[in-house]
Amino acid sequence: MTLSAIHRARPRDPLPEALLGELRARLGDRLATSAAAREQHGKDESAHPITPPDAVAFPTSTAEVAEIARLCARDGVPMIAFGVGTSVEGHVLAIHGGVCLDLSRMNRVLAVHVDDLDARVEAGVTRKQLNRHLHGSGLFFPIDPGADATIGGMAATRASGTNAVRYGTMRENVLGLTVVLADGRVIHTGGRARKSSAGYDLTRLFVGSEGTLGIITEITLRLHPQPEAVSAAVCAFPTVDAAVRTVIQTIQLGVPIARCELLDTLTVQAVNRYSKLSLREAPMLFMEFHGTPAGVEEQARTVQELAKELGGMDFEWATQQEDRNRLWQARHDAYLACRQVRPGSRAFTTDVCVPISRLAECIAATNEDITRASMPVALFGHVGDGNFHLVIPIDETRPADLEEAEAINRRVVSRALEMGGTCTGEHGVGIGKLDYLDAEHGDAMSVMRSLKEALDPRNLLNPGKVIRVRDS
C-alpha cells in the first residue's frame, strides 16, 4: 500500500462518550486523550504518515486488557497493541481510530526457571531489561533486532536480528503465550515443555500475527546458556558479491557462525561517521563467533582462509566484551547512520529474504537498482540467513522521492518472490507490504482470512494491517 492510501481509510468515528467514561472510570490517569499521546501512539519508525488514535489505554494486568477488549467490543471499537513504536512497516498506526493499548507498563519477569531454561515475562518487557535481570544466571535471550524492543511486539512481529543464523527468531523461541481475544476472553496457548503434539499449535498463529488475532500480555521464552567463549571480527572486500559469496560458503560449509552481518560501502561510511569509527571503507562483514575457545578459533580460522580466497581484507578480532559491544553498537545504529546521508530527511525502508543459494544473485541485481537511484541507497543485512535491508533516506517534501523509493521497493519484492523468497524477512507485513502477500501466498491467503474472521469477526484487533478484510 502507498503512503497515501493511508488517508483513504473509511471515514473515522468518534469514541461513544459512555465508553471514555468508563474507562476513565476503570484506568484514572491511564488513559490519556491529549494530542500529544495520541499522536506519539500514532507513530513508529516507517515513513508512513502519523494516524494517531482516539485514546490511549495504559493497562498493567491481563484482567485489565481483558476488561478493555471487552468494553470495545461491546462498542465495536477498534484496538491497537502499542509496545514502544520501534516497527517499520506502519504497524500501530491507528488508520481506523480506535484505542490504543500501551502495554509498556506490564513489565514484570514473572518467572525465570534456569535449571528448564525458560522465563515467562509480561508483554512491557523489553529484551535488554529481561538480559540484565538474566545477568549471573549463566543463560541469555538471544533475539536482537537492535532497538530495544518489547517482547510482546518482538512475539507479535516474530522478529529476528543479528543472532537469527544460529539462534532463531521469535517463532523458535517462544514457547507459549496469554492472549486477549477480540471479545475479552482469555487464553493460554503452548507451555513450558519443549514439544508437544496435543491440539493445533496455536503459540505459531499468534506469534507472527502482528496484533491481529489477540492482544499478546504474556510469554514464555526459551533462554539459552552463554557461551564459553565469544569473539567477533570485521573483514573488508573488494566488491559486495565477493563479501556475499564468502558468507554461502561459510553457510554451506556449515561453519556454525552467531552472526554475520553485510554493510556496504556507503553503510560503512555512515557508521564511520555516525559512531566515530575508522573502518575501511569498502563492502565489510561483521561476524562473530561462539562456543569454546577452541571451537570459536576453529571457526574463525575458517572463515578467514574463505576470506582471503575472495579478497577479504583487515581481518580484525575483538574478544574483549567492550569492544564487541562498541562493534555491535555501531552495526545496530547502521539505520540512524543512513539517515544522516541526507539530513533532514524520512527512511524509507524494506527488506526481503531469499534462499542463502540466490543471495548473491538478488543483492547484485539489487546493486543495480542502487546505482540507478537518485537519492543515496544504503544495503545492510543478517546475510548469514539470507535477509538484507534498504534504508532509502526521503525527503518528504518532494513526492518523486517517494515514489522512486516505492518503485525500488517494487522491484526488489518482486525479486525476491522470483527466486522463491519472501517480502519480508522480519519487518513484518503492517500497511507497507499488504500488496505483495497474494504474490507470495496465493490461495493461502483465503485461508488468512478465514482466521481473522474467526477469531475477530467484527475486525476490531488492529484492522487494515496484515491482509484485507471487508473495508480495512
Contents of the next structure:
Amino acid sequence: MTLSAIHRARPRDPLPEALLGELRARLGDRLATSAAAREQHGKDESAHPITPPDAVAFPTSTAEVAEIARLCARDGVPMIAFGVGTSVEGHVLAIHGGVCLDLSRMNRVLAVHVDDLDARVEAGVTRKQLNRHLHGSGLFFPIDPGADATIGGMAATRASGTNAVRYGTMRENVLGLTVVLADGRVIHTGGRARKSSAGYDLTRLFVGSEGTLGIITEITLRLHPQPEAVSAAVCAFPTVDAAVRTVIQTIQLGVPIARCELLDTLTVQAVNRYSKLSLREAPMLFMEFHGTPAGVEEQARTVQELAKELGGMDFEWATQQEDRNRLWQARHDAYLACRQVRPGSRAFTTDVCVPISRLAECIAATNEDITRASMPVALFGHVGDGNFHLVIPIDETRPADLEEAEAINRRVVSRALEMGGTCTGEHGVGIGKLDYLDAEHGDAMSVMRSLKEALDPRNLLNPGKVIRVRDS
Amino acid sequence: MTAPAEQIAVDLERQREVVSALRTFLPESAVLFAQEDVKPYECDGLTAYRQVPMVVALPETEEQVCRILKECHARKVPVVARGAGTGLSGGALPLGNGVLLSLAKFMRIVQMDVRSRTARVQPGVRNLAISDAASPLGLYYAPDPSSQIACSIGGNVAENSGGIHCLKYGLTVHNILKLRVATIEGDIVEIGADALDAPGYDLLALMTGSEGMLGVVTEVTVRLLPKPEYAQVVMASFDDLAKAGEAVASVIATGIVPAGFEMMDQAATRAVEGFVQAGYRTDVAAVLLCESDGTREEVADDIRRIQEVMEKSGAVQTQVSRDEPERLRFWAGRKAAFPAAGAISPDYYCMDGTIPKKRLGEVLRRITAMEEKYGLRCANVFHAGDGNLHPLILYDANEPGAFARTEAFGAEILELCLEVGGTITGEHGVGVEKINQMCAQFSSAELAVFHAVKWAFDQEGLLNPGKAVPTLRRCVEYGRMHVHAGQEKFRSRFKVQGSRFKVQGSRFKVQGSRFKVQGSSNIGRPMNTKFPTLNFEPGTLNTEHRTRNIEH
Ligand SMILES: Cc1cc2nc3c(=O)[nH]c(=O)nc-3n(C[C@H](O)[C@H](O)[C@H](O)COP(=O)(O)OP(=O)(O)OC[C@H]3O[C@@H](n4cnc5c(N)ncnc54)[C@H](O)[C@@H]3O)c2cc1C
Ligand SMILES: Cc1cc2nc3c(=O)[nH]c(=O)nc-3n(C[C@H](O)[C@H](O)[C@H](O)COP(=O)(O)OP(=O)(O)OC[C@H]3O[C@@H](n4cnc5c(N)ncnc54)[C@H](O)[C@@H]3O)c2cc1C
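Hand over the structure of the form predicted together with its partner chain; the form predicted alone is what we had up.
Complete assembly follows, chain above in first position.
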C-alpha cells in the first residue's frame, strides 16, 4: 500500500460515550483525549502521516490493561499498544481509530536472577533503563535497536540490533511473556526454563506480532554475562563491495564477531556531521569483539588480515569504554543523521535482509539504484546478519519524491525476495510492508490470517497491521 | 499406562474405502493394512502405549503426501505422521481409525550449500546423517539428541529436540531456517526464510515442537555450523549431589557457555561403566562433564577456569580429556546412558522435566526418598546446563504392580518439577504421555489459545488428534475427577487413577463433539466459521493451583 493510500480517510465510529466514562472512572487523568496527546500517539519515526487514536490510556498494571481490553472488546473498539513510538513502518497509526494503550508507565524491572541469567520486566521498561538497572551485576541485555525502545515494543516488533550476529534477536532472547488477549483474558507463555516442549510455542508467536494478537504486559528476558574483554574497531575500505566481502569471509570463517556494521560514504559523512566525529569519508565497517582477552585478540587479528587483503585501511581500535560508547551511539544515530542530509525532509526507510551468501551481489545492485536516484540515499546496516537499510530523504511537498522512494523500495524488496531474502529484516511489517508480505509468503499468509482470526476474531487488536483481515 | 487405552477395533469397511482411495495413486507396497504389516507401527519409543493403525501409508514424494492428506481430509480420517518412531511420549502412536503416514522413504539430502552453510533435507533423513554428509565440508548440524543415529529430522522438528550441545548451540528451533509443510488440506506451505528473519507471525517456531498436530513437514532447511577447531572436556567427580549442583550454577555464573554440560548420579555412572567403560568413577555421588569448544586459545582459557570452579565447588577429582579419543570416551558413557539402563534392568521409564539449576541438589535428594517409597531404583542423567532432568526409573514389567508404581513415581517426579518452578517436559514432548499434566501446567485461557492455533491450521482436528494439547473438556473431566476424589488438589492431579485411562480410550471416539462444553469466550471463535466454541465451565479448571515459573 502506498503512503498516499493510507491517507485515505477510513470510516471510524466515535468512541461510545459510556466507554469513555467508564475508562475515565477507572483511570482518572491517566486517560487523555486532548488533541496533543492523541497526535503524539498517532505517529512514529517514519514518513507516515499522523493518524491519531480517539483516546490514550496509560495503564499501570496487567490488571488494568486487561480491564481496558475487556471494555473495548465489549464495545468493539480497536486497541493499539504503544511503547515509545519509535517504529518506522506506521505500526502505531490508529487507522481505524480506537484506544491507544501507552505502556510506558509500566516501567518496573520486576526481578533479576543473576544465577539463571534472566530478568522479568514490565513492557514499558526501555532497553537503556534495563541496562542501567543491570549495571554492576556483571550481566547485560544485548539487543539494541538504534532508538531507546521499550522492551514490549521490541518484543512486539521482534527487534534486533547491532550485535544480533552474536546474541540473536528478540526471537532468541525472550523466554516468556504475560499477554492480555483480545477479550481481556490474561495468559502466561514460556517461562524461565530454558527448555520446555509443552504445547505450541506461543512465546514466539506473540514476539513479532506487532500488537495484533495480544498486548504484552510483562516479559522474561534472557541476559548475557558481560564479556571479559571487549574491543571495537573501525576500518575504511576503497569500496562498499570490499567491506561487504570482508564481512562475508569473517562470518564464513566462523569468527564469533559480536558486532559488524556497514556504513556507506554518505552515511559516514552524515554521522561525522551529526555526531561530531572525524572518520575518513569512505565506506566503513564498525566492529566489536567479545570474549576472553586471548579470544578477542585472535578474532581481531583474523579480521584485520581479511580486511587488509581486501584493501582495508586505517584499522583503528577503540579500547576505552568512552570511545566505544561514542562510536556505537554514532552508529545508533545513523538513521537520524541520514535524515538530516536533506534538511526539512522526512525519512523513507527500507529494511531488507538476504542470505549472507548473496549479500555482496545484493548490495552492489542496490548501489546502482542509489546512484541513479535523484536524492542522496544512504545505505547502512547490520551486515553481519545480511540486513541493511536505505534512508531515502523525501520532501513532503513533492509527490514525485514519495513516488520515487516507493519505486526504489519496491526494487530493493523484490530483489531481496528473489535472492531468498525477506522484505523486512527487523523493522517489521506495520502498514508499510503489508503488500510485500503476500509476495513473500504466498500460502503461508492464509495460515497467518487464520491465526489472526482465531485469536482476534473481531479484528480489534491493532487492526490493519501485519495482515489484512477482511476489509481492514 | 498400566491399562493403556483398549485397542480400537478397525472398521473394516472404512479401511477398505481408505485403502482403495490411496491405491489409486500409491503402489500396493506403499499402502499397508494387514495385521502383520501394520503391527510394527503400533508404538513409538513409549512402548507402554500400543495401537495398530487402520492403514499405514508410505509415500515417496511430496505430491503423494499431499494426495494422502487430501483424501483423508475429504473422508475425515485422522492422520498421524511418523518419522523414525523414537519419540518417548507417544507422539507417533497410531489411531485405530486413522492413517499412519510414515516419512521413512524421505531419505534424500537435497542440497548442501557451503557458502550459506545450509542443508536442505527431506524429513526422513536421520539426524546424524546430516552431520555425516556435511563433515567433508568442515560443517555439522548442531542439535544432537542421544537418539541421533536413528531419529529423523522431521521428528526433531516436530519435537523441537535438543541434545548435549544445545546449551551453546540451541534447540532445533534455533537451527532451522525454512520448512516445507503439507497442510491437512493437502496444500504446501513454505515457511521461514533463508535470511535471518521472516516477517509476519513466526510460523516456523509454531511448527517446531507442534508434535505433528499442525502439518506434515516435507522438507527442512537446516543451518550448519563450522566444526570447532578444538574441543576438550573436564570430568569432575563429586561426593555430594548438592555440591555438584552448586558447581553447575557456579560454572554458568562465570559467563562461560559450555558446549555441553551433563551430570550423572551414581546409579547412572554405575550402569554406564558396566556397559561401556567410559572411565567414570563409580564410588562418587555424581560425575559432571563440561565441554568447551572453539579455538585452542579460547578452549585453554575456558578449561582452566572450569577446572578451577569445579575444584572450588568441592570436586574430589577433576580430569581434562588429553586427546580426541579420550574426549569421545568421556562422552560415550553419557550418550549410552539409556541403553545402559536397559542393560541393568528389564525395563526403564525415562522421565523428562526441567528444574531451576539451583534446586538440583534438593530435587535429587527427594527423588532418592521416592525410590524407597515406591521400592524402585532410579538413575538420573541431567542436561545440567539447561536444567533438563531425565530420571530413568528401573522396573520389571513382568512383576505385578511394578508398572503402576513406576508411573506413580514418575508422576511424583513431574509434580516435584512443577513445584520447584520447572516444567513437565524439557525435550521429549507431551504426546499422549503427559496430556493430563498439560491441564495442570496451563490455564483454560492458555489452552484456548493453543486450540485457536490448532484451529488456524487444522479446523477439523484431523492431524494427530488426542496428542500434546488436551481438549478443554478433557481438562474439565480431569479436574473434576480429582476434585471429586476430595484430595488435596495439587497432589491429586498427578495421582494415577484408573478412570483416567477410560477417558483416554474414549478420546478417539469423541471427535467433533469434544469441544462442546458450556461457558463463553471470544478467543478462538472466528466469525463466520464453523469453529467449535472453545468453552469451559467457569470455575471447574483449578487454574489457581498451577505452579508457573513467574516470580516477581
Ligand atoms: C533511530 C532509530 C533506529 C532504529 N534502529 C532499529 C534497529 O537497529 N533494529 C530494529 O529492530 N529496529 C530499529 N528501529 C525501530 C524501532 O526502534 C523498533 O521497532 C522498536 O522495537 C520499537 O519499540 P517502541 O517501544 O518504540 O514501540 P512502538 O513504536 O511504540 O510500537 C511498535 C509496535 O509494537 C506494538 N507494541 C508496542 N508495545 C507493545 C506491547 N507492550 N504489546 C504489544 N504490542 C506492542 C505497537 O502496537 C506497534 O505495532 C529504529 C528506530 C529508530 C527511530
Ligand atoms: C534412546 C533415546 C534417546 C533420546 N534422546 C533424546 C535427546 O537427547 N533429546 C531429545 O530431544 N529427544 C531424545 N529422544 C526422543 C526422540 O528421539 C526425539 O523426540 C526425536 O526427535 C523423535 O524423532 P523421530 O523421527 O523418531 O520421530 P517420531 O517418534 O516418529 O515422531 C515424533 C513426533 O513427531 C511427529 N512427526 C514425525 N515426523 C514428522 C513430520 N515429518 N512432520 C510432522 N510431524 C512429524 C510425530 O507425529 C510425533 O508426534 C530420545 C529417544 C530415545 C529412544
